[in-house]
Every structure is written in structure tokens, then in C-alpha cells.
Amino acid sequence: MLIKQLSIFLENKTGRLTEVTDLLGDAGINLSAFTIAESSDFGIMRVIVSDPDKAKQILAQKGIAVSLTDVICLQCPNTPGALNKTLQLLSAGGISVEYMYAFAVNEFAQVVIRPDKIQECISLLQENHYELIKADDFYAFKEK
């Protein structure tokens, strides 16, 4: 259940992310996902790959930095009040939610959490029969 998720951390200056989506792509390497958060100095690119190891190798191998990060990822419907009902159970159980971030296709939505209690999360949702998203799943995309 556990998905592992690159942080990249770049300057805030033209061409950076650009720099990393051409490292990734001519590797072969697909985006499943991500968000980008940034400040005045710095942003922080965190980004679901389908070949995390690879992609962090070739990234440090530039000079970027890279971390990986276990994240979960689960499916609920993509409807009204369904993210507040899985905050509250989370809440309920002691688990904070360091951060988030969530895409929806028609009726379902896929939210990637970061847990401060990674094993702790996974208990409480399967015991709560929520659908959490398998990493050879995320993956998936292969080269053709």
C-alpha cells in the first residue's frame, strides 16, 4: 500500500521544472502525478513516477535534490462530503495529515496523503473498508 513519492526541491527560476520533465521523459520515466508548492526562493515538486528509483538516481546524478518519501493513495467517490468523511475518521484515529493532494476522474478521485503515521493510516482506512491504491497500480505505465 505504501507509494513511493519523489521530492524535488528547485530554485525558482525559468527552465528548472522544465529541467526535471526532460530528465524524466527522455528516461522514459511517466508523471502519474503531482503538486508544486513554492516560496519566494524555492519550490518543491512532489511527483508519483512510475519508476521512483530511476528517476531519483538520474535527478541527484544532476545535481537536483531529491528525496523519497513513502505517501498512500486512496479511492473514494468523488462526490460531495467524501474527503470531510475520510479528515474526520483520520482526525478520530490521532492522525494528522502533513499534507495532501488529490485528482478526481469521473466518479472517483484519487488522494494521495502523507500521513505523520503512515502504518497507523493504512489500519484505520482498510478496517474502515476504504480502497487504497496499490504502488504496482500507480505505476503502472510501462514504455511501448
Second form
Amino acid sequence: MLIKQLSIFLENKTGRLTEVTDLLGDAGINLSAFTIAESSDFGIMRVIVSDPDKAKQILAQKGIAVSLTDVICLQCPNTPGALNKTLQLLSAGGISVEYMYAFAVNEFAQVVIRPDKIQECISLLQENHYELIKADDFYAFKEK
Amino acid sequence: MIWNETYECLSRKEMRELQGKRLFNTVERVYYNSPFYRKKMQELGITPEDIESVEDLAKLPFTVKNDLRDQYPFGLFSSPMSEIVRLHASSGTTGKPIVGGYTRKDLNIWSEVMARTFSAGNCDRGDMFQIAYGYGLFTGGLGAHAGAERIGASVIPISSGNTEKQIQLMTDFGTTALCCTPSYALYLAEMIDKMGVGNKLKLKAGFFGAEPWTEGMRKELENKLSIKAFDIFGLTEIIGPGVAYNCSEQNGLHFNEDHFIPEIIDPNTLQPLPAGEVGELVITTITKEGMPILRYRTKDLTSLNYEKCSCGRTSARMDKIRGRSDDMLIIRGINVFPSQVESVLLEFSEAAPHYHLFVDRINNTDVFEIHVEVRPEFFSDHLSQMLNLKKKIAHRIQSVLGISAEIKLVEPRSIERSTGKAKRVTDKRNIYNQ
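What's the form predicted together with its partner chain like, now that we've got the form predicted on its own?
Now the complete complex, all chains and molecules, led by this one.
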């Protein structure tokens, strides 16, 4: 259930993002989701890719500061209050969310969550019959 | 106005003779009272008897900033502590501070040279002096204070900061002369403008120093504050402010040559250069008792002019400082060496010791930015941790350098590597070339 997310340190410079996406694209790595957390002079790009280990290696070779972070990806109905219910469950379970990003279209929303206690979070969600997307669903892309 | 015509207008010949005599006395004093200088002279195989005139100055050993640091705190004193009545110190940003010890006579010399400075700016007992240099260990406040008292002016010892109060007293008390750093004066000018109290000012003169400033800044200050702006030059190692000063011709800074002998040397060969040539300024004190200094290498690049000034003074005039022969930066009046930044960064395992300093002057305030490379292995996915790292570095920079800096984290290997001497500074202020 754990998904390895790439976290990449990027300066706020024009063209920096394309350099990274170029490198990953050339290596045949697919991006499934990403977000950028920004501060005034730098940002942290967080990406879910088809081959995180390879992606990390490629970027690190180019001298880019990169690390792998475990996250989970939840699938929940694209209906009013659905996310709220999930978040209430987590907070009642004493789990806090460090950051999350999500996207919804049609009937489902995919929510990437970085909780503070990841194993407890997974158990809690599974006990309550939430659907977590498996890492392989993202990684599977490379076999296609 | 000339405060001390006897000495400020002495003929060149008489000045050389006086300097020769005083130089001998100083050399004798340090030889017999300072083990540091005795050793230096013995290494060069000279004794005080080798100093027969001021022409022999070049035989003497140099003193450098590190000597003062190595001898911290009192190793260069040539008077017993019982004779020392005052101690000052530099901000000590490169580790140990530079200490200056003054005997009663030294304080007297100091107020004398500051009295000359203020007289040269046409100020006297009828003036109201607002001393907005910092009082305390820094020589600016108390140095200017003593000189202003000596000419009989009314002195407001307000010290630095508290801008609103500064402006309030300036208008209420009718300040006529302002002493502070040029950048603070510009800030005051802006605030005065904002508060719309410019028409209530009685200012006529400003004595600005402790940091390099341009002709452009002078013009701006003179226009904004309706004053004549005078440059003061000095350094803690020598005495503080009052080593050299502008007269109303504003054509170079008159050296107080009967107390401090200036020389210009080639910073590479260390050989003296003829008048008019640009080189490193070297200063020898010839009347100080507490801490006389032989041939102090200031690292400031300038030239000397021995022609008589149209103000009537005959003393050597120092040109505007053109730059530094080392990598020291003066930012908001504080001396900063790139090596200090490096030593701070080495304390952080998350940061690589690759950095670049950017200095600029925006709205008349020095802006100081440090780009620091993040080490890939310490890169954290947490924005808060990265921001915290920035904050921690900024805090250490502030406490070690005594000046705040904007820290910018940059990507690994993004700072240019150099095979020779690393270029670690970009100074966009262009203060020496205007």
C-alpha cells in the first residue's frame, strides 16, 4: 500500500521544471501525479512515477537533490463530504496529515496523503474499508 | 574654519621634521614596552636608533589585522593598564574583536582630531550636534561626542536607532550638525520626507563615515537634507574616527599627519609608492601611548596628494577609497569577510560549503543575500524543515557576523566551481567606481 514518492528540491528558476521532466521523460518514466510546494526561493516537487528508484538514480546522477518519501493513495467517491468523512476518521484516530494532494474527475477522487504515522493510517483506512491504490498500479506502467 | 592652524597648516618641511621626531619617540616606546614590536624589530635587525628621520619609516615592520587578533586583548599595549582610561573594541566579527586602549593623552588627541574634523565642516560652539553613531564599544559615538564637546557645541548623545525620536529631537532641539553613517542619514532623510517635517529642520552639516559612500550619495544627502556632507575616515586600530577628514573644499580627506603618518604601498611588493599612485594605505601612529601602531596595513586602496589645499591646510589629502586589497566587504557599516560565512556554513551538515554572497544597495540600504547549496543527502521532503534550515543559518550569520542576511537555498552544484581562487562575492553596489 506504500507508494514511493519522489521529492525533488528545485530552485525557483525558469526552465528548472522542464529540465527535470525532460530527464524523466527521456528515461521512459511516467508521471502519475505531482504537486509543488513552494517557498519564496525554492520549491519541493513531489511526484509519483512509474519507477521511483530509477528516477531517483537518474536525477541524483545529475546532481539534483532528491529523496524518496512513503505516501499512500486513497480512492474515494467524488461526492460532497466524502473527503471530510475520511479526514475525520484520521483525526479521530490521532493521525495527522503532513500534506496531501488530490484530483477528482468522474466518479472517483484520488487523494495522495503523507500522514505522520503511515502504518497506523493504512490499518485504520483498511479497517474502515477504504480503497487504497496499490503501488503496482502506478508502477505497472513500465511493463506496458 | 581651522581648529589648529599651527599643525594643520605646518610647512611640509616642518611637518617632516615633527614626524621624524615623533616617530622616533613612538618606535622607542614600543621597542621598550611591547614585546610584540620588540620581537618584530629584532627580526628585522633594527633598533630605535635606526630611526633618524621620517625617511626611515619604511625600515619598520608592518602590522596587520591578524597581529591585533593574535595579541588579543592587550598584547599591543605600550602603557600599563593603570595608565589606560578607556577601552574600545571592534564588533569582532571575525572571531576575536580588535581592542583599542587609550591613555588620558590619547583621548585628548582623539578629541583634538575630531575637533579639527568638525571645524573643517564649519561648525563651532554655536552648533547643536546630534550624535547618531552608536555609543559603546564602537568608536563612532564617543569619538564624535568628545570632538563636538571640545569645539564647545551643544551635544545630543542620542546614539543610533530610534528614528522617530531622532527626527523629533532634530526638529525640537534645532539640530544643526548630524553625525552618523551615510546610509542611516539617507534613511533619516527619507523618513523626514515622509513625515513632512523637512521645513522644520535647521541642519547645515553632516559628518558621515564608518562605511564607504559615493559622490552620488553625497549629492543626494546634500540635496535631501539641505546640508553640506563631510566624510570622516577612521578605524578602531588607529584611534577611531578622526584619522582624516573633509574640509569644505571636499577634495580629498586631510590626514591628521602630526598624529598619524599615511603611506601608500604596493600591496604585492610592499614597497612604498610615490604620491598620486593608487595602492594600499598604511598608517603609523606617532603620538599615541596606549596602543601605538607601526605601519598598519588598512587594506584600503587609495592615493595621497601632498599639494596645499585651497582651504589653507598643508596636510596630505587622501583620495576616496577605491576598493580593498583583500576580500573584506563593508555592509551596513559592518566588516564582513567571506571566510566568516564559510565558517558558519561548515557548522551545518545540511549545507555544502559552497556559497555566493550578493550585495546590493536598494533604496539606500545595503541588501545582503547568501546563496547556499543544499547537500543532496540532507535534502528533506518537508518544506518546514528546509525553511527551518534557512532560519537557523540566518540566525547564526546574524550572531557571528553581527549583520542580518537573506539566506537562499540553492540546488546542489548550482554555484559555479572555480579551479583557481573562488569568486564568492558579487557586489552590485559599485561603491568604489563612482
